[in-house]
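Only one chain is given next, in structure tokens, and it is the form predicted alone.
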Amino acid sequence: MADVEGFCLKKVLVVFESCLTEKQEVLMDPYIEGWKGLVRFLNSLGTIFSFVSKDAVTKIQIMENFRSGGQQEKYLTVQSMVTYELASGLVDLKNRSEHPNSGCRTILRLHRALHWLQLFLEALRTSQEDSKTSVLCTDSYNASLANYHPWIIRKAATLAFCALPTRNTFLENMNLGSPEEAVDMLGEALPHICKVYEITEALYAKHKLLDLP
């Protein structure tokens, strides 16, 4: 694993706590900041997760451009983005043609990757000390992101996961203290990510956007 000195996953995960408004809308800026932190976390693990982190960096840049562009107020929340882009015909619903980098499509890709990380970290939190990290990661991947990746990426990913360290070593390298302290912190932070995921999932399901090309 790469050196993670000075990196703390807790600071990343708590950002997602600030994503939700009182109306349970997902604020775009903290969502983007949270993903920047997750990219740092993935990169700290070496090249194993580069197939996700590199794509996430591209998606983050797209969303930052929307937030600094002429229609930035339309992208204040995920909800306002969906409303604006659908009303303006800016989403390719069947074929990826005129609007391949729409905000709706871009957030959907990050949303799917967030689900995988959520499942993986939750599996780490609830697993036994002798559980194999590679198996936990593979199972989480197969239950989420793998459904949207071609065979060659799925094969490369599952092979890369075999290089993951033991569960306790992985938890220690999160810079959260002991494995026990890491488990406790994940228990506090993951519900916030889960809530953000669930609200986004429900929003996309409502507007039939979960299968955007």
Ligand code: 1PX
Given for the second form:
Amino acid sequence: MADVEGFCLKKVLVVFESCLTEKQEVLMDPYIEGWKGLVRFLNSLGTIFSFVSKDAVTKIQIMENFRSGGQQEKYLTVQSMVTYELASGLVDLKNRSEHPNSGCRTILRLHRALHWLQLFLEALRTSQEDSKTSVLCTDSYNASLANYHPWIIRKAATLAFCALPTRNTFLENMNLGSPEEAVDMLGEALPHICKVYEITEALYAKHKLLDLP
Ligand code: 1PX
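Could I have the structure of this protein in the form predicted together with the named molecule, to go alongside the form predicted alone above?
Starting with the chain above, the whole complex follows.
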């Protein structure tokens, strides 16, 4: 197990809480920040997950570029991004061609991964002490992200999950205190992640963006 000193999942989860504005919009900067924190944790689990973190980093980078580019204010929230990109014809709706890396399709990939995270953390929280993390992770993956991945990625992912530490070691590595304290913290934090997920899902459904290539 790689060193996870200094990593505190609480900070990462609190960031997701700060994504929501009073108008129930999803702020891009804390959303990106949250993903960066998750990737740091993923990296601490070992190089076996490099192929996952590489893809996540690429997507985070695409969004950071939008947030520092000429149209940065259009990317302040997920809502403003959708409005801007659709109105400006910047989204490939059928085939990936002219706009292969639109903000809309990039956030959709992270959004799907957030669903996996939600299911996995909920499983971790409610499972028995002797549950296998690899099984919890595989089940959450199969119920979410796996539906969008080709066979080869699914195979690599499920192989990598086998390298996950036991439930209690995993909970301890989150630096949220004892496994029991970690479970309590997850119970407090998960509703915020769920809310961000639900709002994004409803927005994408409304604009028929849930199948972007
Ligand atoms: C306390 C728990 C914290 C755990 C933190 C873990 C953070 C995980 C970050 C995962 C980010 C995954 C983003 C994947 C986005 C994606 O679906 N990309 C695919 C499609 O993109 P494209 O541009 O081609 O349309 C892309 O093909 C993916 C490639 C890499 C494989 C993704 C496998 C995802 C497995 C789920 C995460 C496993 C981490 C397990 C650690 C507990």
